[in-house]
Amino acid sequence: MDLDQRLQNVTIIGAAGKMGSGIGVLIAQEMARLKLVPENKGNIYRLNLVDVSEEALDGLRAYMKAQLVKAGEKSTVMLRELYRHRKDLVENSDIINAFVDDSTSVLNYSTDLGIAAKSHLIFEAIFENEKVKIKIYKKLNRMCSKDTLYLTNTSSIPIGYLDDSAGLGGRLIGYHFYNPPVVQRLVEVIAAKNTTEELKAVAGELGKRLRKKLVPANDISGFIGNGHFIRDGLHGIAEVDRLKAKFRYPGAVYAVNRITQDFLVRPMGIFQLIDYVGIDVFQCILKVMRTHLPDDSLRSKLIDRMAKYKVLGGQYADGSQKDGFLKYEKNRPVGIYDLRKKEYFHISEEWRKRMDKKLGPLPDGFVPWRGLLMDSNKEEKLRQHFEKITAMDTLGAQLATAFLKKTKDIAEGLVSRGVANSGEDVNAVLMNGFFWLYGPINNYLE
């Protein structure tokens, strides 16, 4: 059975979540495209969107409609070609409306897992709980055809473990989209030892059709993305613990977050990134990795305390940032959670200036991440930036140099332990999945 046939009936489990909904938009667009191919006339296409509550599905309906309209507006040239046989569609708005109608017509919404029984391709995008995932896979395995293929969006649970536990016989592959799937180019692809060659081929072809950059990772818990991010985050937390005697806790969090954003020219500081992912999600991934890896360092008392106090970060439904390590107004940090007082310390302009003076200035000619993003000469400018950083003797420069080295050590460790096949693959994940301007394996310190 080829991919076109499998795409006639697809199910997404956890479809109302951040990841499942984005995957749903991508697959709905591909189904709409297939419907318009003359050779497919008469074929019936169904995309089953399954989640636990009708309330969640109501929100998903609105999201799917809005995202498909956006997709149509960005693809009018392609859509004109697809709808060239429709002489009644004259204006761009007519074509976009037709595309949205064709896309939404394939959608089935349900809270009943049984709707997946006739699917030959199933995406699973539920929360990171291996017991629940295995339970769902066992149910699906009993009701679905034995040639059904499964793609899991897990970001940390070993694929072979899930496959063996559910008895899927190699019909499961890791297909880790990055958030949000509609925008992010990266998909981390993780095959287990017994993953079938057919499934590997299907996963590769699907990635091409969805115009994603596929990066392979080996089946070791955390894979490349979280394998690096979690350890990078733990190092940031360790730096806070080391610096809090000098700066007090709020000052240490501020310093490490600013170092990792401005001095290292990243899109956000490490504590903003942990907040974005979710402190509870960070804690969950730590537990998964600790369960499947012989590494007891994969734990954090600070993360556990934040989770205990229900200071969790994450995003609201509109995409705005929830408070976590940092308090946000219009998605900008304005406070730092004080564990001792259990309240947010306000970042006043006067306090910020005092902290920045302790860290020292950024190098002359500094350009922030956003300013370099589309700069054709960014590699040379980054090299010059880090040459200046390493030549400075300020506290900020020293912290940045040490963090840059640790980040590289973490990345090289992923290669030496066989998580990644090469340094290029590690760099590709961080640059495409985390929007870094440069890979962690570099020669900036040489």
Contents of the next structure:
Amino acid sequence: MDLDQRLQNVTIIGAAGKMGSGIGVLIAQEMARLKLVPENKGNIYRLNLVDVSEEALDGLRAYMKAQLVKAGEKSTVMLRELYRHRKDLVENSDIINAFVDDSTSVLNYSTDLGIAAKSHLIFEAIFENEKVKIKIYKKLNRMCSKDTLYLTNTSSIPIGYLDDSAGLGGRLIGYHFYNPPVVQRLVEVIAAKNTTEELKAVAGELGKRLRKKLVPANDISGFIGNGHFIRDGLHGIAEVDRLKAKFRYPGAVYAVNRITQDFLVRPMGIFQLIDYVGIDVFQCILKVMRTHLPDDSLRSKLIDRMAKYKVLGGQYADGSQKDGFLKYEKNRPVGIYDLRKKEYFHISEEWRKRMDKKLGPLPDGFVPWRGLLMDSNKEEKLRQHFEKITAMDTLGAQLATAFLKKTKDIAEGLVSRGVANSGEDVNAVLMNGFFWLYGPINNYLE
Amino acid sequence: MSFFRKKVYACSGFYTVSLGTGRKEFHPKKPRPGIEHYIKEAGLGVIEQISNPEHIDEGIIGNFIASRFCHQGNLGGFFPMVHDTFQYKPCMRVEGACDSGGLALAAAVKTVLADIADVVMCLGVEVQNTVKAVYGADYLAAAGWYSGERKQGHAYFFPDQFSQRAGACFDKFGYDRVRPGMARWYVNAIENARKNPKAQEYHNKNSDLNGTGMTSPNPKAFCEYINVFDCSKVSDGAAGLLFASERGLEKIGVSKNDAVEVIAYAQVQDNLTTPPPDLTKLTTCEMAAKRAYERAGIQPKDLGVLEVHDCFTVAGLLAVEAAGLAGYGEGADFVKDGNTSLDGLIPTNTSGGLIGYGHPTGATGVRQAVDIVHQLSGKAGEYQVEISSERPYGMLSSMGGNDKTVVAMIFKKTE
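Rather than the form predicted on its own that you just supplied, could I have the structure of the form predicted together with the partner chain?
Next comes the full complex, and the chain you just saw is listed first.
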């Protein structure tokens, strides 16, 4: 059975979540495209979107519609060709509406897992709980055809472990999209030892169709993305522990976040990134990695305490940032959570200036991440930036240099432990999945 | 020897900011002023320059397609909202696609020439940021032949029409000649716009304009031979000025030194249902310019300043040829050699043109006239060019559709 045939009936489990819904939009577009090809006339296409509550599915309906309209608007040039035979569709608006109708007509929304019985391709994108995942796979395996292929969006649980536990016989592959799947180009692909060649080929072909950048990772918990992010986050937390005597706790969080954002020219500081992902998600991934890896350092009392007090970060439905380590106004940090007082410490302008003075200035000619994003000469500008950083004698520059080195060590560790096949793959994940302008394996310190 | 039987003057020009992407104050998701705001701002901007607005006899407004962008028709009805003087006076809207402003100019001049008005206010307006560009492209495609062309046409109908012209020019005159000329047109447009605080590209800080101008096209998302920087903007804006007889000038208290003389115009229409005879030429623009020169009794070399309809960079190159400033196929070289720059042989689109200032379609022809009036009366500010006594003329060429509807108008500095 080829990919075109498999794409006639697909199910997404956990379809109302932020990852499942994005995957749904991508697959719906591809199914609509197939449906419009003249040779496929008469074929029935179904995308089953399964989640636990009707309320969640209502939200998903609105999201799917809005996203498919956006997708139609972005691909009108191509859609006019696909609809050339339809004389009644003349204006772009006619064509976009027809595309949205054609795409939404393939969608089935359900809270019943049984709807997946006829699917030949199943995406699973539920929360990171291996027991629940295994239970669902076992159930699916009982009711679906024995040639049904499974793709899991897990970001940390070993694929071979899930496959063995559910008895899927090599029909499961890790297919880790990044948030939001509609926008982010990266997909980490994790084949287990027994993953079938057919499934690997289907996963590769699907990636091309969805215009994703596929980066292979080996089947070791956390893979490349979380393998790096979680350790980078733990290092940020360790730095706060080290610096809090000097700066007090809020000052240390501020300093480490600012160093990692501005001095290291990243899209956001490490604590904002942990908040973006969600502190509870960070805690959950730590637990999974600790379970599957012989590394007891994969734990953080600070994360556990934040989670205990329900200071969790994450995002609102519109994508804006919820408060976590940092408090946000218009997505900019304005406070730092003080666990002792259980309230946010307000970042006043005066306090900010005092802290910045302790860290010292940024190098001359500093351009922030956003300013360099579209700059065709960014490699050279970054090289000059880090050359200046390493030559500066300020506290900020010293902390940044040390962090840059640790980040590189973490990345090289992923290669030496066999998580990544190469340094290029690690760099590709950080640059495409985390929007870094440079890979962690670089020669800026040489 | 003038084509006109009496003297007609233009004065008191004003235009609004061209709002859209590029302006710092523009945010697509935030509320913006509506079409009434622009009409009123432009109208009052004109009226505030004269002492006796009660002597304005008539109002004419150019607008392409507010009925779709803003769900608004009957625009003549907004004149009495601008000022009481228009209550119960003749007011109307004229339309000729992107030449709507040009037609409004022609209609205003005719009214003065016909001796039925001494002072006519001429406005132009368009508000286009009400919908995304992909839907705006539908509305603007109405400048072509809907039942004959639209279905087969591109998602971005007009950009594609001029992309095909660019492709034809590449084939005929060579990519290496034409493409750098188009890029230079873009560079000039942005550099001029940076001197015009009302221009949409006023805030443009790009340090590699030529590199941007040379960006490779992306046919999957846009057009085959042009990039998005080759295109004029999606803009909200309005412009206005007065046309008056000698007696009219006296009535509103404007001295001839503050006015410029309109000495000729030509209004030319081609058949909307036939394809352009030659993609490498703006045949109708050429016809309009030729007639305007004949009626004015001048030649292209007598012009001190020029305004052309650069809805796309390639249209700018072809328009310079159509205006008789460069020979057939030589527009790109002429522009690349700096002849149309502010300090060049014939400063062209000095306030940024449609690419630099912006292209609020129905306002554009009127905005062009305002810029010519400002240049010839020494009021162009940062982008003022020197107007010598040997070359005291300025011409505008306003185009609608794919070289279908054209007004060329020639102005002269007053002595």
